[in-house]
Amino acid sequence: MVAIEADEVSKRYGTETALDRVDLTVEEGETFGFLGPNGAGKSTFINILLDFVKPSEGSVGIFGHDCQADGTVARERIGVLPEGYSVFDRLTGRQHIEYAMRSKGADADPSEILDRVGILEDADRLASDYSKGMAQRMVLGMALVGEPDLLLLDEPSTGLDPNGAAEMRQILREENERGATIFFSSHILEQVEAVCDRVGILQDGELVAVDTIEGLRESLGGGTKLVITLDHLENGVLDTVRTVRGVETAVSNEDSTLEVTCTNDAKMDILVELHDAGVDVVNFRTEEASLEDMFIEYTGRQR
């Protein structure tokens, strides 16, 4: 069954286009990462799913229910972690979870949920006294109430330290194993790469790519990353590398190291070109291109 289906969705604010004819299908049981630079339209798309915003054209459905025409039914199966959630100043963490339980008509143990998201010891403190990371954990707990079929998470790791982010990823894996569909936006690409079955890349309101991470690599000619350490970095070296056929991106670090994404066939050509230019190569190695490399390539290509 299809969990999310968007058909030619556009959203305009006056003369500004936030979303431009977005077509997207997310299957039930998937973990789907929604990527894009700030201002790309990710939050606008999520707000349309929640019927906080009406599309200018097109339609979006959740489990077969139109999000605008039948939004109440569509939202019954959703757990939401919105970006920038404002806590209730006079409620404790425990009371926030209890509020979510009443709202969803769910029977759950608040302490169990608070323990799962790592704030049980602070359950009876006012949420207004929480750090940003603690508040984010609490709102994730609210989203988990009632074992929703779909989790919509907008930048779920905001405010979390590395341990907190790792714990969040583990919770998402557990929820997916339970059968929940996970849809989350993020600008922290390592987290997306760690848990997602597929990703979509949004750029200036357009969905420029949807695929598995391996599929994205293949679409970029195999996605090889060549890391080259030079004796020293001379002016013009980057331009020399970028002229080689099959090179997609080339950047330099302060320690005279080049990082080049390219097709597999281009690796030797790059080294030969450097040699012919009189550049001494101290060392080189190849790696698979990361999601970050591919993200830069796709968004840069669109610009």
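In this text, rigid core is short for the largest set of C-alphas that superpose within 1.5 Å between two forms. Residue numbers count along the first chain shown, from 1. Just so it is clear, the structure is predicted and the values come from calculations on it, not from any experiment. First, how it differs from the form predicted together with adenosine-5'-diphosphate.
- Comparing the forms between the two forms, the C-alpha position of residue 244 differs by 2 angstroms or more, with the core used for superposition.
- If you fit the rigid core between the two forms, you'll see the Cα of residue 22 move by less than 2 angstroms.
- After superposition on the rigid core, the Cα of residue 255 moves by 2 Å or more between the two forms.
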Contents of the next structure:
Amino acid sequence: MVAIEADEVSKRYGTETALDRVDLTVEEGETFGFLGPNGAGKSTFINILLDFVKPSEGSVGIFGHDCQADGTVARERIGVLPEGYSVFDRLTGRQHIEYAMRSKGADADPSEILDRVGILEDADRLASDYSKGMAQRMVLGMALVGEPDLLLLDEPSTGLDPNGAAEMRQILREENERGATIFFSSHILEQVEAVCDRVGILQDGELVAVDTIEGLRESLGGGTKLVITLDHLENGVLDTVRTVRGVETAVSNEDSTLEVTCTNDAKMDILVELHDAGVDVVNFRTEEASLEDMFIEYTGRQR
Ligand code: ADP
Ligand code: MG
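We have the form predicted alone; now please give the form predicted together with adenosine-5'-diphosphate.
Below: every chain and molecule of the assembly, starting with the one above.
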């Protein structure tokens, strides 16, 4: 079954286009990372799914229910961590979880959820006294209430330190193993790389790529990064490298290193070409292209 279906969704604010004809299908059981720099349109898309925002064109559905026409039904099966959730000043963490239970008509053990998100010790303090990270954990706890079929999380690692972010990812893995579909946005690449089956890259409102991490690597020419240390940097070295078949990008650094992204097959050819051109190679190593390299490649290409 399809969990999320977006059909040519656009959103304009005056002359500003926040989303531009986004087509996307997320299957039930997937962990999908929605990636893009600030202002790309991630929250706009999530807010359309939640019917906080109406699309200018196109439609979105959750488990076959149109989010605008049939929004209440669509929302019943979702756990949400929205952008910039404001806590109730007079409620404790525990009371927030209880509030989520009442509004979803769900039965749960608040202590168990509070423990799971790591704020059990602070459960009876007012949420207004929580740090940003604690509030974020609490809202994640609220999203987990009632074992939702879909978790929609807008930048869930906001305010969390690296340990907190790792704990959050662990919870997402557990939820996915339980059978939940996970859709979460992030502008931080490692968050997505570590847990997602597939990612979509949003840039200026356009979905510029949707693929597995592996698939993205392959479409970027095998995604190998070759770092070559030269004795010294001469004019024309980059041009020499760029003539080699399979080279995607080549840049030089101040410390006489070259960074080349290329196909796997091109690596030896580059070294041979440099040798033939009389360039002194001191050292070389290969790195797997990180999602960050890919991200820059994709978002840079569009500009
Ligand atoms: P992201 O979540 O990826 O950072 P947003 O969806 O918040 O991006 O924003 C996408 C674009 O839409 C931005 O240029 C933003 O300024 C604009 N935008 C978002 N909400 C509004 C609004 N209510 N009014 C006008 N412009 C908006
Ligand atoms: Mg946002």
